[in-house]
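There is one chain below, alone, in structure tokens, taken in the form predicted alone.
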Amino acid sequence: MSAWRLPDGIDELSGKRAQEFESIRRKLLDLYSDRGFGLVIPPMVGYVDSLLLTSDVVDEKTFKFLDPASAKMLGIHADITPQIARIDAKYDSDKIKKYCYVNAILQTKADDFYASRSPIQAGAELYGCADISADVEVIQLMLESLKLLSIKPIVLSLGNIAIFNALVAQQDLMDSQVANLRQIFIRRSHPDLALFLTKNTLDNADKFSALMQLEGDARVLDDALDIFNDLPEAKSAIEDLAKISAVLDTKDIEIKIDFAELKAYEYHTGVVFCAYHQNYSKALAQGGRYNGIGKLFGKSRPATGFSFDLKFLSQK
């Protein structure tokens, strides 16, 4: 094997590929600044407790090892998000914060959204602000560093996480049950949803088989209203949903609702959100609410936020 050969999914920039990308790298940060984002530089290493949050995905990303000089677990950090959270937990304040980073990340095995084990993540977060401006702040950011990157025009996904967690509360199912439906929806497989609302007893299968089949254009949420009027949560869920797609920008971009949207990060609580474009196979940039991610550090606060792999997107 030639010493110069990489492993499987690393790779890296060069020559006038570099430079393309540090010339867009520049112009995101310069983006960010201006809409009051500061920008973080997280250490790539870090406890894997500090780096996990609870989540099994996360989890099978990260690479670990025992540090010799603490006798510790260490990983190095598989998503940007955890870091962010952590960073928060340490400012002594309730006042909303901005960050944002572009950061290589390390992955064990590549998904379905980044092109490589070894992406640079960028993205933005905002934390301390429940309310849905915050949502839409952090999207219409995102729908503009897509366009700094001249990627038009966009389709943009809208989802709710918090309308399959209403529905999943009412039911007596064990961690491993719900981890199951949620790899179902992620997957958006019919027939094993099927055969799970088969095995299981479930209250309202009825509202899981019509959350999996609910997409479309606005005109989807009066029919959503309509099936998940009995559950407060939902409805409540539904109508942030309806705000926010009414008042985003819709210039050069095409708004869908997707009720089946599950991020695969568990973390994830609320509004979820995804850009397309018709050249590319898979999403080109996500995020979305994930309330209380600070817990773990002492600190609970609602926050949201999108990331993307501008390595790739850089190079299109």
Given for the second form:
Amino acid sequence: MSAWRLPDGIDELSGKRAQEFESIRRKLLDLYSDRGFGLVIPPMVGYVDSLLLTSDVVDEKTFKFLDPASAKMLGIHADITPQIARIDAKYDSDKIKKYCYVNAILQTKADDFYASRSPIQAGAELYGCADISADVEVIQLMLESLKLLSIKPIVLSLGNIAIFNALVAQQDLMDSQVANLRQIFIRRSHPDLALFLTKNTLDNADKFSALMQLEGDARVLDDALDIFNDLPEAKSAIEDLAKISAVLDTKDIEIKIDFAELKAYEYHTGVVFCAYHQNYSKALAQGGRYNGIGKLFGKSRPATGFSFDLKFLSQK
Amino acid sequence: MLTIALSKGRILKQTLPLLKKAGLEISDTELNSRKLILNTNFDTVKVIIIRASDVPIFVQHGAADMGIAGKDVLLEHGGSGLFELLDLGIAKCRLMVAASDKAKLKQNTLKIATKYIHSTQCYFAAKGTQIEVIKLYGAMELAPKVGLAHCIVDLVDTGNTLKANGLIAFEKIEDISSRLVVNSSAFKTKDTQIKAWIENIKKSL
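Next up, the form predicted together with the partner chain, please; the one we just looked at was the form predicted alone.
In what comes next, the whole complex appears, and the chain from above leads the way.
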């Protein structure tokens, strides 16, 4: 083996590319600072429990090793959000806190969102505000970040996981069945959903089928209100999306509503969003609400945020 | 522009009439040419014809916006970055476990010859059976005969090939048929064009 080789999925930046990356990183951090988001630089390593929270997906993606000093398992961060939740929990205040970061992360395998195993995750998170204004603020900041990277026009996909979660909560499903359903929705597999609903008797089966079909322009919101009129959680979830769509500046933005949009990380609880551009084969940036993410650290409060792979986007 | 990736071979023979019924035609001249990207009767739609196992990879990375591939290759690929929107109901078969004798399936470590590594591992992990997978690219039925494996996992259509080689299909892992897959980003950014074709294809099923 040549000594200069890097492992699969690990890459580096040098020369002009490194300079371009650094230039954009500075501009982004200036933007976030102007908007009141404070920089945090979480450690590369942490105790495994604090890095994973309850996400099996993050668990699978995290490199782990035994710490000889503490005899505990440590991990290398594969996602910054759990670390921000830990940092937020340390502050003895209920005030709104805003964080931003640009950090190299390491993943055991690439996925839909991060094409390499060594992305540089940039993002911003807002804690302590349950109001829809917080979601609007982070979505706008995400769109401004992409504008700064000269990526436009953007297709912004908006969804709300609360409806899927409410439908799941209506049924007495095992964890493995819920995980299976989540995967079916993430793959948007209409045939597999039909098969799942044939094999498992759910009295709200038609609602799951409708949920997967519900995507398109703003008219979908009215359809959703009709279909889920007996689901108490749905009304506010749908109205939240309507409010967000109404206040976003739509210059260079096309808004799509997509109720089947689930995130790979299980900690999301409400509004979720993704940004797409026709020259890219995957989502460029994504985020959503993850209320109560800090519960493990003793501080459960509303939270929302977004992230993207700055290394990938700065090279395009 | 919309690019559609089609699987070569058996699936293609059943796909072309389906697409024709949906309004998309590829002339014989194009099909018989050595070109890798084929024109269709629509200026805005191109077709590429590739190995079935490559279809999900082309679609995942955006080299094609849509594709038609068997559920067997989608299970092996994992479906990352793809939306699996339609079951086309063509090229139907079953992914099966086959051996010369049912007793051969009772081993401490079951040696299985297959090219469907992921599906095989998932199926036997769920059953709690310890296995050793031997990856082969073809002539799977030979493996038990020459003592390379206790059984095989392979696609079974009529079962004639198994029978000719003294094998019996004992367990079904999955029903297989061809699926229409779409790149998740193209589904959002080229939605008008893609949805129109999906509707046309749906009607032709």
